[in-house]
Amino acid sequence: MDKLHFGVAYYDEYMPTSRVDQDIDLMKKAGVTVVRIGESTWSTLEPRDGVFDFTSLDRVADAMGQAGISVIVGTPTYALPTWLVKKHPQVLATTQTGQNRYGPRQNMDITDPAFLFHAERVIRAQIGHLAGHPAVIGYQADNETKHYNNFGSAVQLRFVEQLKARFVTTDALNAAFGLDYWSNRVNAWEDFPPVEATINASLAAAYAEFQRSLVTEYLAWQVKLINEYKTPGQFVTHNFDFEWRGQSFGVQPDVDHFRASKPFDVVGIDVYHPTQEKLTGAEIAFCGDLARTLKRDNYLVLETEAQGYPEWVPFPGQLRLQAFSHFASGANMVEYWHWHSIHNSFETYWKGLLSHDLQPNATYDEAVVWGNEVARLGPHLVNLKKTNRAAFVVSNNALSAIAAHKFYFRDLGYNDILRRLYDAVYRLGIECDVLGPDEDFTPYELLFVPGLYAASDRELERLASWTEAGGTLVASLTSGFANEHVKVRTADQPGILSRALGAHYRQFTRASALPLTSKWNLAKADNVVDGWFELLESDGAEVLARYDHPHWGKYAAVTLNRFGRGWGAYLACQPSPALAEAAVQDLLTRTGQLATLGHPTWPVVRKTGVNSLGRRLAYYLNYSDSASKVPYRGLRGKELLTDRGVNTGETLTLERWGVAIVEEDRLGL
């Protein structure tokens, strides 16, 4: 892209009356440059089998084009029309509890031949109709696609065929998965049992991996279709989402983002997060870090909230702060879901930029402010490139493995471990990429490895060797415990990582609000760990914290070990948020990375990169309801929003929920 985009999802089909011209006037005032249309409206575009009606799409695309607003067309395939389900009821997926019923979106079997036939037909008709439209700049293939918990018989047969190809014999499968337990042994492939009720974690995790592969396959299929029609300069993207906990939270359990993103020209995501007193920017940062790393390039925010839930209506200043936070992470577009609030049905009270009265409001007025700032400063902000020296290593397989043992881990999920560590690192001002376990680690000097419960020997050896060669590894509880088949290792834990970490454990237990003994000055309520913790013993590592307990006090909770030319640190527990931040701050102070990579000035977060003009930008983002002061660390430059000079070492004053963007004068960085 050659400019930053301010976008909104626009649904002419949902409007109580047609008001495209009035909406365009409001959009132009705000600086809106792009609208997304078409996704989820299959029943409008194809009201009867084989009968297409693109009147609404044409009306919007034509009007937007005449107004100079670009259009992204979404394929409509993630919500089924009634006639399709009536004619082919098997298009509804079969889950662990039986076949889905019509009504909700995202309830289909994305592998079913009838679904694929009709999906292909509507995609070809829709994209073929709009591909040559001068307003169309790109396409979104489906939306927030997942496997929808598909346990259909045809899908399970495909899974068994995959296992056959992988293991060849049932003996090899039984040995790898430990299927002798409770007489789960499979002695003939034709006797393979249904997977939905399995008690075997290895089998459950393998099936979860297979289900994710269905999403990768389906999205690649849609991209291939769209590519037949797109014209030079147009792109194909997808709106990837994250684990949902009433907000975007962590790694998506149902999609392998690293594989599924490969066929797309540009990565798109949705990011939803709390606002008001709970706005921290952590969700914006994590989701953006993952999206940016997937293709090592800029990405699009295809959905985020303007108002969202009633409790998310932003305080004055927050909408602008949120928008610039996305751009600071490398986004080239911020698009609100959605423009107008819907007047009926399921999402009536998920509020858009305009409320139900469809008139300007305080949130819209603030969008006008940042939209026009972006229009003015876009050439300085677009295509921000970031070169980070720290990264998180995340794993879908570890996520599925921990989930398969929920009976024991209880409320401690993989993303809980991940976000506890990530949020601590974020608050210390360390910018990170987000990698899969097979990625190249050599560009990085600092790796965070949270909860890597299931990993192959090769994956762990790579981490250990990287550490020995000079890297700093910060791992946390459960890492290295089981192999890639989720079979627990028989060695001291954390397995192969033990030598890099200089510590091991043979037992673990649980507690509630267990305090630690350390040199960290924390309030009593913050100096605690909860739930699962490991009884770690040092094999030469320095012990930075122990459990404050009459029986567990001899065991380590946090350690740091010199290993070759590198450092290996381990958090053997799930610390409170404040304790996690204190531990990471101490660890990285000792290893030297905090001084070189961090900027611990929370609630002000600093994010940097090099713009397309070859100058370094530094964003300063104040996540506080009070004004904040922070030292400017870069070379002499200009604060772009106020157009004033800034000198090295000068103190920047940020208003509450405020933003400063400094562009250095010097070129060639």
Given for the second form:
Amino acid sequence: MDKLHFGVAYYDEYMPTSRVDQDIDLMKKAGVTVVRIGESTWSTLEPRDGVFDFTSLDRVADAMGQAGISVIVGTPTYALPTWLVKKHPQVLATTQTGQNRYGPRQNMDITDPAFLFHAERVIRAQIGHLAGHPAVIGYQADNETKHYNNFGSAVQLRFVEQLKARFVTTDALNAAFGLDYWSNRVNAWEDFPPVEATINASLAAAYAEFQRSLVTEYLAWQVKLINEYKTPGQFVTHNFDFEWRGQSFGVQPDVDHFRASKPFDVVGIDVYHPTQEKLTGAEIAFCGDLARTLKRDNYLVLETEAQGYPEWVPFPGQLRLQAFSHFASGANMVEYWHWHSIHNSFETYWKGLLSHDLQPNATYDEAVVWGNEVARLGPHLVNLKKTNRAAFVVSNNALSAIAAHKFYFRDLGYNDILRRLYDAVYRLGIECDVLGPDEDFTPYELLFVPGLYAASDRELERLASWTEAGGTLVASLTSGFANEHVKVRTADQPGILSRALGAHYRQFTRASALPLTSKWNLAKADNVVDGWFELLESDGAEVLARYDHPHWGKYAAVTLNRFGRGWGAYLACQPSPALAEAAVQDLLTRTGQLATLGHPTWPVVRKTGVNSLGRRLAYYLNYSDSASKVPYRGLRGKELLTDRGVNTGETLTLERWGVAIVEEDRLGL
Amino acid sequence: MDKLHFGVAYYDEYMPTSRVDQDIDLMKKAGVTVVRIGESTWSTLEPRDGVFDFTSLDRVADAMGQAGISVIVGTPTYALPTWLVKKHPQVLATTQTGQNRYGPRQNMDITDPAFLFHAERVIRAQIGHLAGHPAVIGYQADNETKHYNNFGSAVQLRFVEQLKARFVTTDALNAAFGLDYWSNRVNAWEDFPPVEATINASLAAAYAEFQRSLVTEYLAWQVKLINEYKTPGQFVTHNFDFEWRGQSFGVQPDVDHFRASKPFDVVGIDVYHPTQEKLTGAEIAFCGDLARTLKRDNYLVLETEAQGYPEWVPFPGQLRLQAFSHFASGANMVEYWHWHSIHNSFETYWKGLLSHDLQPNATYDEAVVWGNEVARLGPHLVNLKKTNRAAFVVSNNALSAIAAHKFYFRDLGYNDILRRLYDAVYRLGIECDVLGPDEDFTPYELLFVPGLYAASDRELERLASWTEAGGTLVASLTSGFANEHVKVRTADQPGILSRALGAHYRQFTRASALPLTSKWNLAKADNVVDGWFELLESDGAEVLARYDHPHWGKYAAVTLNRFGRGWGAYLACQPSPALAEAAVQDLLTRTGQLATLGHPTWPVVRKTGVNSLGRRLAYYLNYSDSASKVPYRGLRGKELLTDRGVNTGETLTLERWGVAIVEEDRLGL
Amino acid sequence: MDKLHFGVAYYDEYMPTSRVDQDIDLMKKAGVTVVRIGESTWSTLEPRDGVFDFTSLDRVADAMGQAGISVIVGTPTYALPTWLVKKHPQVLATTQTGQNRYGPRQNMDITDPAFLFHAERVIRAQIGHLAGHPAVIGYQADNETKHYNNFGSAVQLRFVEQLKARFVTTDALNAAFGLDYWSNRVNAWEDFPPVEATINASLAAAYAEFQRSLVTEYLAWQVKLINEYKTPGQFVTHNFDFEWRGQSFGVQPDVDHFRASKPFDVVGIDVYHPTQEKLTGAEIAFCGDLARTLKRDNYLVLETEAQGYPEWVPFPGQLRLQAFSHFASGANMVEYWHWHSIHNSFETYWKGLLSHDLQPNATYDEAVVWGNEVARLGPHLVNLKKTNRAAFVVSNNALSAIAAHKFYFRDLGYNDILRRLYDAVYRLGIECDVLGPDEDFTPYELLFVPGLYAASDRELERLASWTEAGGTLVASLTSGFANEHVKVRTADQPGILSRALGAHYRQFTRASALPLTSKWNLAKADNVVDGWFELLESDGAEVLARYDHPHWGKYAAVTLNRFGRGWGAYLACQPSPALAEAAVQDLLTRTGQLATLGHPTWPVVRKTGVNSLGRRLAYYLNYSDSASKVPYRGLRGKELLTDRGVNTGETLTLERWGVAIVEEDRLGL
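Now the other one: the form predicted in complex with a further copy of the same chain, given that the block above is the form predicted alone.
To see the whole picture, the full complex is given below, headed by that same chain.
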């Protein structure tokens, strides 16, 4: 991609009255360069079985083309038309609670032959029709695809076939999954029971992984179809999303991003996050870090909120800050969902850039500001490349395994452990990649491994070896506990990693607001761990914090161990946010990496990279409702937004929710 | 009705042993004048298919008649007999969660032919048998009728037929309801999908309105049947109830009271409300105001609690205060549900006037007091007429529309908005009628329009014109936003009303305990708005309060606008109760109407009217556990309960939970 | 049983690799004397329909036998094998929410013929195979058996047959259950509707009782089968559990312990309870008191936690204190569930004595301590006999009746009322038996009757007569209210008991933190009652506490009445724990029984009995994280753990969570 894009999702179909020209005027004023169309409009595109109507798509594509605005065409398959459900009711997926009903989106069985037959036909018709259009620069295959909790009998049969292929005998399966427990033992493949009510965590996690593979397969199938039509220069992307926690964050339980992203030309994501007093940039950073790492390349923000939830209407300055936050993470596009607020149906109050009055408003006015800035500065900002020395290692399997033990872990999910550590690292100004457990760790000198509950021996041994060879490993609670089949290890815990960490534990318990004994000077309310914690004993590691408790006081909470040429650090508990930050700060001060990799100037976050002109850029992003000052530590350069020279050591002043972007004069590393 | 009635629901069928004579002795002592019988006793009345047994009804009617106590006969149809369900299982309605099961009341499909066939037969048998009985003064058709969330396939087919009749083409429907969104577009009537899982708010609200029409139709059908039997002087009524919020209040989501009440001779209601420290009279007032307005006539309180929930056992004085509160609102009957507490089954602890011991108790003893007072004063109290200059405008459609957007409005329902405003007005002593949006506003000078989220252009224009012509309009948040099909307007908000209010908004957001900047002197805890609020901008209106917030401080929260010869006021947020009262007090002080229509002497509430002797009555009701003093501002008259003269300007002293009723000596207006 | 047992549940089947010999070494070191095997392993024992595999059972039984460890064989029937469900899907019970699904334990229809056929066959095969094994000392029939909420049509037909047998006519049934209410009247047996959605509390309670009878019947059937095989000296037991309240306590809603325990040779129970700061011994005491009373004999603790939930990992000293607490209540066995922590599936984090590493840990080390103490002292501790003069009277029917009125009782359940009173009595050091309402009260001088909501006239009259004859009756709120059919009495309340208590009430209400007026000197936060309370009026009883309230202040909250030669005391409310203790303390000080039966030295609890050597033992159990002192009031004796002489009047010092056991030198009473 050679251009930084400002995009909006545009639904001519949803407009009370067609007003493409009026909208294009407002778009051009704001600097909009691309619209996404077509997604989820199957019932308009194919009003009757086999009858297609391209009126709306053509009208928009033509008008945009004439206005110099590019178009991304979304396949319409993520919501079902009524006639298809009427004729082939089996296209609605069956979940644990019965068959889905008509009405919502994302309720289909993505493996059902009747669904696939009709999906293929409409994709071929739509993409075939539009592929040659000069305005079209790319395609989005489906949207936020998941497996929709598919427990239909056909997919369950496939699951058993896969288990059979993997384990060959039921004895091997029984041993790996511990199925003797509560008489769950399977003594013949044909006896295999439905899994929707299983109480076996190994089986539940294996089924979750299988369900994710359905998504990988389905998306690859759509890409293959689209690839038959796409012309040179066009790309195929997908709008991947993250765990929905009232906001976007963390590993997506229902999709294996690492596998599902492979067939795409470019990675797209959506990022929705709180604003107003709650805007920290952490969700933008994490989602961007993962998206960027998937293909080690720039990515597209295919959806993010303009106004969003009523409580997310941005304060003045925030919309602009958000846009630059995405670009600073390596995004080449920021696209709002959606241009106009919807006048009927469900997402009426998930507000777009325009309110329902379809007129400019304070939020639109701010988009005009950053849209024009980006139009001016695009060549300096596009294709920002990063070479991070630190990374998080994340795992779908660990997530599913912890979820399968929810009865015991309670409200502590995998992404809670991940986020607690990520937020600490983020606030310390350490930029990270986000890796799956199978990837090459050698480019990194610092790895964060939160809650890697389920992992194979090989995975853990690779981490240990990498540490011994000079890496700094920061692992946290539950890591290493179970193997890839979610069988708990009989080894000392944290299984296999224990040696690298110089510590082990045999027991764990739970606490409520338990304080730690440490040298960190924290307020009483911050000096607490909650929930699950491990009774860690040092085997040589330095103990940085202990539990402040009459009986557990002899156990360690945070340790640091010299291991070969590297360092192994462990957090045996879920600390408060401030405590997590203090612990990581202390650990990385001792290893020296806070000085080399960090930029602890919160609430100002620095993000850097090298632009396509070969120069180092440093973004300074002020996540605060007050003006902030921050020292500039780069080489002499220019603040691009103000077009003002900046010298090394100079103090940059950022207004509330403000941004500065310094481009070094010298060509970068 | 020429008599003020003290009634009780009486179930001879439920008695451990028959004791009609003993009960009549206790009733006569208390002044009971009427009993309601028959309601919900189908399985006793028709023990086998087509076999009727009138023993119990006859015994009670005869004994009451001999004792001079009148009888209201309730049709038994609100609970199904076992044999009917056994033979015709389809009489149990199907809801979103499947078919209802035997056990509870109110689980039937009121449109099912098998149900209607058997209901008609039992009604004809029962009413035919009792119509000529001299004790019978009237009938109650069914009880608290609703649609019971009927989503059966037969009623859904009728719904589609009605849509087809209204919209003719699916294109028109798709446009009105915005069905293109998420591929919900219907391209042929025969494709119409089941609506139970719809995510389209327009469709959901339309179905809710359709469901309410089923209730209107069913009740009219029962009235028609009964009318074939009723003799001159007998009346037909229904026991309408209100939204159940742990107490009776607000617009009933499942019934259109305005339409459903038409065929009845007299309106009946039930009112259940908290007592003890929580007794304020507000529920009695609102429910009475609506009931009285439906036919612009007196109404019957067919059910209210004697003891009710255990936590509602009245403090000494409260039972009497409650009875007079009803009469002061225009009720001609106060009937307890129920005479005796029930010894088995479900409502065992919804206590009657007698406890399970069937002996006098403190609550019964107090009923004896007011029963005898009313027996003495009846001719002064019966048929109290009011001519209110103020009214609330309420809307079933707005309620359904807000409910359909619950995902965004969260715990803010229509009746929450209504109640916040009603309580403020009630405490300021302004007596109101309660109108539907279609009614004639010309008799009024002051209209309160809370949360009129969905309304047609015509409805809003009528309100604006009425204001311009001299009315005072007090509207509150979300009003005017969407049209009658729940399509959000593209106009400036509050759509169409904006001109009358001299203010508009384009954005809204949410808050938690956000203070306002105003001249009202409120405690910090009271000076807060919560949840949804609108970023209102004045176009000329005077701003009485703004948000106290660094970014939203420039927007208005409460405004008042001179519009033609009238006033348009707007509350753009959901204030705390005290804040709502302060705002309304300020607004109506400025318009002058607090002085002319109000009586702000809370906790003493004054209610007035003209009795059938042509004299003005003023009730003074002390909702307080302490004695209160209140100035008497009427003409010289007599306090009826004490038979004592009262002069203008005299101070009335009310004991804790006390009552005074002053009848002016002069014939009233 | 002639030996005090230290047991563990042992699942060779669940081990990652077989390690019986290694486990036996660790067991022998700790003093383990018995293992329970076989329970819930049907799919291993009978891998295919009719094919049995005893490998695992034989391996364990042989190895244990050689090591001198005894074996209890559990029948495997509490979890279903996959093949059985595949072939006969009807073995999964149908509940109110549909048919159960495969996966969990305890999901079967224990009355289904296909289930019973296969259960019988596997039991005969297993027990037939192992009965002659020299290590086997006994059998456990099934495990924690319940009715699993069985609402299948076959059992419902049986229920109606039983009603018909009991009531003969539907008229009699209608009268007893008050079915006329809401048209629930049944006019022909063939009309009887399904009961799963009933709103009739009488019917609900009767069905609950019927469901409990299914458990009684099923367990008797298993015992009969096993008895055909058991050899002299072997016993048959069952693992009864209690209401699961996040811990074991109270009357089990789904089992009638009094009836179901009859066919067994010895009573077994499981007791799971909080530890750490929350260890009080109350659950151990209550469950033991009930278990001991069932057969007036010693009992087995077949399951209790070693580590249990993560938050239950014991503090140092607690595991040992818990074991002695069981023995002090009359247990002859303490068996942990389970030996090793499970590496897969569901109860992975319900930790055993060994953690997943299968190595010694702090908890195991403490088991070694008490295991060896018990091995040494066993002959002094085994078969401890008690002759209590005080008892609680508990009732399954009262529990079901209160549960059926949950809408009104809210979060106040029967076991809440029971526990509030039991905890008070326990802390005052009064040892109690726990009786059903039908039992002989003459051996007792003090009866506690909490919340006996539903009871027959005969039951209440027996209590009244026993009181009049010299007993001290302490009853609490709701007692006597309804008869055995859950029909509320028309008598003064507390029905029939009113005379014995010298007080009555006609009304009741609810409160939140309502204080009492009394002479007890309680902190403000403790001097409160919550929820339901009765407006009690004395008819001669002394009033020890009144409600501190402007209107309810004239009513009594706690009364004591001289009745004949006895005392009748009543708590008309649910007091705070401290208030309950103060009330009971005052009551029993006045009756003199605190001095004769109590030992109010909390947090040290004394439990006594006579051992099989004919000597009185007194256990002193310190439920505190601090050392405590307690006066020794027995005759001269020896502290067994330290082998040190103790004189009367001497002060015993107990370390934190410490234990002392004094055996009197003289032969006991």
